[in-house]
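In the form predicted alone, a lone chain appears below as structure tokens.
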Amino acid sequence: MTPTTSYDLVVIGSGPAGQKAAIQGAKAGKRVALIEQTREVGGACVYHGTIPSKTLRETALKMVHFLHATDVFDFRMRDDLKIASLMTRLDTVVRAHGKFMKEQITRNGIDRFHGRAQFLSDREIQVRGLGGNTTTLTAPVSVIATGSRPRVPDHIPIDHEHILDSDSILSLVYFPKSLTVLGGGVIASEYASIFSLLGVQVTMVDTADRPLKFLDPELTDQFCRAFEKTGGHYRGQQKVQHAQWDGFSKVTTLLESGETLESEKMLVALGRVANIEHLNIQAAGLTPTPRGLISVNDQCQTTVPHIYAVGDVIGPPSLASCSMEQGRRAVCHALGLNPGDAPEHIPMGIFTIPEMSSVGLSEQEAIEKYGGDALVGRAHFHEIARGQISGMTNGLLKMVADAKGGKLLGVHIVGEGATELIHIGQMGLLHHIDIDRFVDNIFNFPTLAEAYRIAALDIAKQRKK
């Protein structure tokens, strides 16, 4: 007979969203169970996505900076360089982050279950372990936080050796001489820029006319110029008809235009799909959307009121930072706790090379929303002392204001440090700071943060008398 254990809250998935949901429940004094299919906690964010890719990125940047110091060092990168040699810190970083998450879960008295979860009813969840043993958990509240995985197109045979997805790309032993990247979104752009910086001949192929279509065009224009400067190529408005490994030395990609591309390896980064197919959510009274997601309201509450869903399973923005907050707020709502004010002006950080980050309205959105004009101030990193000192001249901070140039509406940044700098703009938006406050206050010198004052001055001089 399957044993049954009762909890106040059951959370399925231990990624950023699930972990924060479980922690919030435990801190509220509730008995919490956390179910995770893999052996370690942390989800794809820690073991396949955010942490590994950003570790490789940081190592690549440091290595290239070292290469550029040719007047001090006589140094070149080996032709047979192994990817693992650039990720010596990865295991340390992943272990440290995983250890921290595990200790936090243990410290808060959360019970962990290792196995695959499925709903038996809207209040019963079965956990099947590796040996086939099952346990049934019951709870008045449950949270689905099972994350996502790379989407596998039907017409592209991913073998994880020659044609890879974003989970398997870092399993490569050696850097390929050439790489075709299918996709123009965040993951595709991040990996394309990293590999191109490290000397791989990278070609991005996507149906959109430019990568990262949702961003301000000035940011993506600068990204494309930097990408091309490292030898990368973006092939927009192209559809892939077929791709295959030739069994010997290359991957051949046939475009619908009739053109053929050849590369040593291929990365398929055409989006992600929610991990819900094994959950048997129908037994709980839930039905997935046509896109395979779980529909929720503003409180992350599903159509079954005591079941919540957070993170990638509910769709965009699919940011780790947002997922964490969704998990916390969902449990607060379920337990009748005040979660605080709803988050406004969520910043988006994209760890391409160079970085890009955005918060608030774009120039076009400002014009459309207010039915008129918008004033835009720009500060180029090559005009800033810190940019020259640090060799970070390839950057731009763009500040969007209303037509009178008084109210801050949005900030968009491209360049190293963008994902850190954006938070000044975020705080400005949250506290309704006028443009003149950026002019009247003092920024440390020399810093990249000075760009805010320069951009504000640029807006001020455009004001109508």
Second form
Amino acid sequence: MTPTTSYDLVVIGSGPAGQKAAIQGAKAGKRVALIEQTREVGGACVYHGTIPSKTLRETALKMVHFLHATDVFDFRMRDDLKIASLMTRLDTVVRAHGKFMKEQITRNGIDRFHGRAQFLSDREIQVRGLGGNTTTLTAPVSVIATGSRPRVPDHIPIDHEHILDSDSILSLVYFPKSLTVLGGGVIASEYASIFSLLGVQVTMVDTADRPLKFLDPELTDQFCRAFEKTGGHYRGQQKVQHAQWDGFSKVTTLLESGETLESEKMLVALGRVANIEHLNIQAAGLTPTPRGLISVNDQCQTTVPHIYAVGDVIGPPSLASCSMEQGRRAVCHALGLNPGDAPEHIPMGIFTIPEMSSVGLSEQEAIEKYGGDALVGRAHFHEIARGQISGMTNGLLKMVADAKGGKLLGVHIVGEGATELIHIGQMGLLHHIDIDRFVDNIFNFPTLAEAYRIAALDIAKQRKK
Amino acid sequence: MTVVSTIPTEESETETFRTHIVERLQQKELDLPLLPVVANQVLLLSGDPNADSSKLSALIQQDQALAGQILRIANSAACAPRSPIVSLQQAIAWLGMNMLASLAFSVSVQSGVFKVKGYEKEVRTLWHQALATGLYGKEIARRNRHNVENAFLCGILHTIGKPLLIHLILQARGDSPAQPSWAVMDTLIQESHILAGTKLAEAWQLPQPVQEAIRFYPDEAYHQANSPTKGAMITCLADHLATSIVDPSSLDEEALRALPVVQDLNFYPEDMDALLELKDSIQQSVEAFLV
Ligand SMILES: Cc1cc2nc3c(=O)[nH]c(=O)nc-3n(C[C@H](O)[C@H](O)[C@H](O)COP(=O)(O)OP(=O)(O)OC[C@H]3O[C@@H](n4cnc5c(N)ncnc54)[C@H](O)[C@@H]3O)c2cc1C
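Moving on from the form predicted alone, please list the structure of the form predicted together with the partner chain.
Everything in the complex follows now, all chains and molecules, and the chain you saw is the first one.
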């Protein structure tokens, strides 16, 4: 017989989605259990995703700025400092963040269970510990927040040694001379641009004609130019027939066009799959979608109404930012609390080099939705004093307005600081601010926020008299 | 005239060797010869312009003395790498086949060969154990999707102190025809191989995670290691799994599953099932080495 303990709420998975769900439950005064299969809390976000990739990016950028500074100041950086300092910093940041999350859970009085969860029924969840010991938890409400992991395509033998995925790339102990990146999505583009900046010869291969197809082409054009400037290549409209390690020194990739690419390492970033294989969701009365996800309604309720699913396990947008909000809202809904207005304009932040960010409608979507022409205002960072001062001249802010040039519909930015700068546009959209408000108001000078004014003025100029 | 026996007792013999070992380990210059069969193969492969490069690469990755020496030389001022060589694969990619072949050649010529006569079986077991640890290390790391290349290197080199001690004992024996018994050798190896390995790794400036794995791989020590690559912890489990191959009377499956390091690596029973299933293939790879 395994011991049984009852709770008001059981959350499976301690990533951003599960963590916020559990905290919301605890803040509402409920007895909450949080089950996590790894030793640490924080999920893919802390150990394989957002935090490490952004740390790597920041450190790479700092290092490159530092190296450039050697032209001005008389010092030299040791070559071996590069990867060692990158990895040490990565470890420090990840550990600190993991510790912070653990403390937050403890502080909120949440009971943490270390083990793998599986449903025994719709209200019973078994936790199997490392030694095989089991505990059963019962709760009237449960939240599945088990996240996702990199997809392993059938035709690419990922060995985590020569052919890596987005988890194992983080354990590189030296920079390869060359890297082929399969995929043209967010993760592929982020890592491709980081490694290219660090001097690795990077080739991205994807079926689409340009990377990050869902973004405004003006943004991706700028990204591609920057990527090429650091020595990177994007090979679009290419299908990979197969890839393999040659047993000596390189990975060979055969494209369907018959061409062969060679590189020292390969990164495979061809999507992610939901972690549901250990959950035994059928016992709870759930069935996965054909894409292996858990389907939910607007409140993140599954087909079994007292079981919720949040975060990557329910599919796109698969962002830590959205996952957290889904976790919080799901628990509010389950407990009959008011979660507040549903988020309307979710920004998309892509931490490539340079950064890209987008909120609201694109030019094309605006035309489709409102008919007629949309007015677009542009501000190039080289027109802005702050851009010149900081040497950030390769940037563009694009504002999309309705045909009259009065209503703000979307903002799209490429350039350093884009993921922060976007929030002004997001607030503008949320509060239905007119284009003219961006002209009339005063922003700090010199800052990149001035780009909003310049883009708004550009729209104003185009209005039909 | 009194006849004094010159046949040393086992204890005094051990003590003599111990003193020699301590003295030698204090010196900065430590060398390690290759096994005769490894040296032969290196000479064959490096002298053949048509040799299959993957064979030389495999050889380098299977032999701890050769692997250690290649890393040492690849990092030396003579090779002047742009950044430190921290993995065998990196050395291979960086140096290329021709350079590698000439390095391997000079290693085998300069280091000389072990005179292992009389200890063939035991020496083979030591080599097999190191290789099996490297291979298991890789698989453990693969399950974590983390650190495969480094785990292999830590595994293959974690007991590099053992051949060094054999070499030092055989050196101390000089030309004396009397062979120390394996029991004597083994006592000294168990006693000092971590210290010897640590000294060698320092002298050769082996990569930091490897130095850490050599020092801290035993059960009671891996908690002291702090490298983010977890090489010592991985090597600890890999070493136990390898021992179960070379000495089937050691730990059975149940005992392996109950090792604290299994839980410290966050391995569930199904992870251990998968690792234990690899036994045959690892055994085959090990046995295929230098037959
Ligand atoms: C390289 C990379 C970069 C990214 N960059 C960004 C970014 O810049 N911005 C952004 O917003 N998002 C980013 N993301 C996405 C973000 O990391 C994910 O959207 C987020 O982590 C999803 O959170 P989650 O809680 O749903 O799942 P996860 O973070 O995956 O956590 C799920 C947890 O559930 C546990 N678990 C799984 N199954 C079980 C079980 N049966 N029993 C117990 N526990 C279980 C797992 O161990 C894990 O800890 C990035 C992702 C990657 C891979």
